[in-house]
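Heads up, the chain below is alone and in the form predicted alone; it's given as structure tokens.
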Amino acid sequence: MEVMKMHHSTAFLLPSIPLEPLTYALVVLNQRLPRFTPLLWNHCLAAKLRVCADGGANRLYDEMPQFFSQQDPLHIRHRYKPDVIKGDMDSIREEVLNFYAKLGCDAIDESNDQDTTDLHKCISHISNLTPDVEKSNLCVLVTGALGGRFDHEAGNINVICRFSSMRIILLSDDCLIQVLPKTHHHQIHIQSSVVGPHCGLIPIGMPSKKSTTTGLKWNLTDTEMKFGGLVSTSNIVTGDTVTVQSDSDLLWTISIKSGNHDVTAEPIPQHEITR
């Protein structure tokens, strides 16, 4: 049976996204906002799926105005308001919750569920809102997913593995991480103005007995990878396209370049947005 091909890009880091079939959603976690967060926010306007995970609302409230130092902070907070705040609500400040509630933001308290992380709750929410026929064209961008406590990072990586059939990209100022499911052959389009050249491929959940790549300085050819053995870290992209195929799910990571992100662009007015 022919294996399907899956295409990936980082066009969401560009000021203007080229025509593509993907719809973007955004999850804001409780870590420092990447410098390109306003850009991601604008790309997610059409879907109206911008979710703060509990204390991520504090980050949005406190840090988003810092990207627009010449503008009124209150104006910025009104402009960049989440559609939903979801989690166990043990981190969000009361004044922040009240502020967004007055703007019509839904707050969903799931403190009764202590077996899943706030990110898991947010991804479940987005998944449940998205019709099955549209999920293959949905890409969830997650800010604040990397950095800080390692157990939080590991928990976030676990979430994208549990939802490996969805496109979910974990983001920090420095890099991104996503799962490449073994069910597909992957073609990764490199936007060299915003990402690279450093990258890595890491087996997750189980060893990979055979992984093959093109487009890297140190390519793999039916190579075995496992923890305690070889993993492809500190690799380098050499062109515009990287291809990956493996008998195991892999984590793909690539560095994000500093600069080149226009965070001051005004978002598209709501009345001009159509799905």
Contents of the next structure:
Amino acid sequence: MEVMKMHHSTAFLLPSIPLEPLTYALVVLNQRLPRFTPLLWNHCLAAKLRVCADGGANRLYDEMPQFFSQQDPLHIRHRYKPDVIKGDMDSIREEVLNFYAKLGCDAIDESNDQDTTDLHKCISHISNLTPDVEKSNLCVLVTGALGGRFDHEAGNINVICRFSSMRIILLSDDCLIQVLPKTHHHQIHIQSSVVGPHCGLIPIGMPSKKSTTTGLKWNLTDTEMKFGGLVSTSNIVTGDTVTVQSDSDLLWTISIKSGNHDVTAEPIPQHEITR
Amino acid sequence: MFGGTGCHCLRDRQSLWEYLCDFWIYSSYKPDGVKGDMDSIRREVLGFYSKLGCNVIDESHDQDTTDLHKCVSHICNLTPESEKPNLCILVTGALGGRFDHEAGNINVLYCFSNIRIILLSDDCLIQVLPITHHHKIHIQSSVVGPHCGLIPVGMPSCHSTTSGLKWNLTNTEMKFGGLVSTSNMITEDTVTVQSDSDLLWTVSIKSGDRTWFTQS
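Output block for the form predicted in complex with the partner chain, input the form predicted alone:
Expanding to the full complex; the earlier chain stays at the top.
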């Protein structure tokens, strides 16, 4: 049986919107916004796919105007308003909730559901809104999932493992993480102006008996990886493409370059976007 | 004033008194050893601590282990076998930042699972609970908690059992892609854990007044 290829890129960190079939969605969790958040926002052009998880709405409200210090904060808050605010609503401030509700945001209170994290709820919501036929072209970008409390971080990594058939990328100022499911051979296109060279492959949750890579300084060749043994960290990307295949779901992580993110460039207005 | 290294110069508009206070702090909190591949330490910092008698060990030839691994090995080698059960290594700076660094540091905990090593950040701590033992975790609630978690990082756990948590486990299976105990809460002074797999225990550290640490 022929193994399927899966292509990955970080074109969403480039200032220009590339011609590619992917549809982006954005989830904002409750940690400091990465400096390139306005750039991510501009890539999420489809309606109803910009979601704040509870206190993530506070972050949007407080911190988005800081990226545009020369502009009126109210104007920025109107421009960068979420489509949905979802979660148990125990972190979002009342004035923030009212502000966005008045602008037409859907606020969905799920405090009755204590079994799943806010990120899980947001991913489910986005997944439910996406027709099955479009799911393979969907890429969910998530800010605020890393750093802070480690149990939150582990819970967020668990969400991307649970939804391993979906492209979900956790982003911080320093790096990104995504799952490479074992069902595919992966080709990761490296946009070296914005990512790298530091990278890693992590056998999260399960040892991997055989993993093989190309394009890294220290490649794997049917190499075993496990916690307590070898885990590929502090590796270096050496070319434009990295390939990975494994008998186990792996976490791929790559550093994000500081500087170079022109987030103050004017976004293309919605009515000028042709789809 | 003392010559030799850049950091002994008075900064602009710094008074002699401020300089002496800074110097007292720098030399009161000096490390015993500086170890690693030396590609990040600033030259004046290295010079300063060398002059104060710190042991500087350059291991840049060893690209197979992380800086944390080198430091933990060093501490283990200095510790007699009989004293190892009473040794507890506290680590700052292992969490946050680049995720591959964080994963590499967590892997060090698993490589040395018979040694107590605690990774600390402003927000939380992490340590491995090895399968070889039943664990009793005494909670000092003035400084830690209530948020906590148990994470099967390297391997699924078929059976884990706990007490003292809001959502206890009872021979419960945990694995990535399924149930992982996060956003749990401590409800008693003692938490107990036993499992068929090495678990990562994490508990939140309380924010608030930290001025107590400046008292000698």
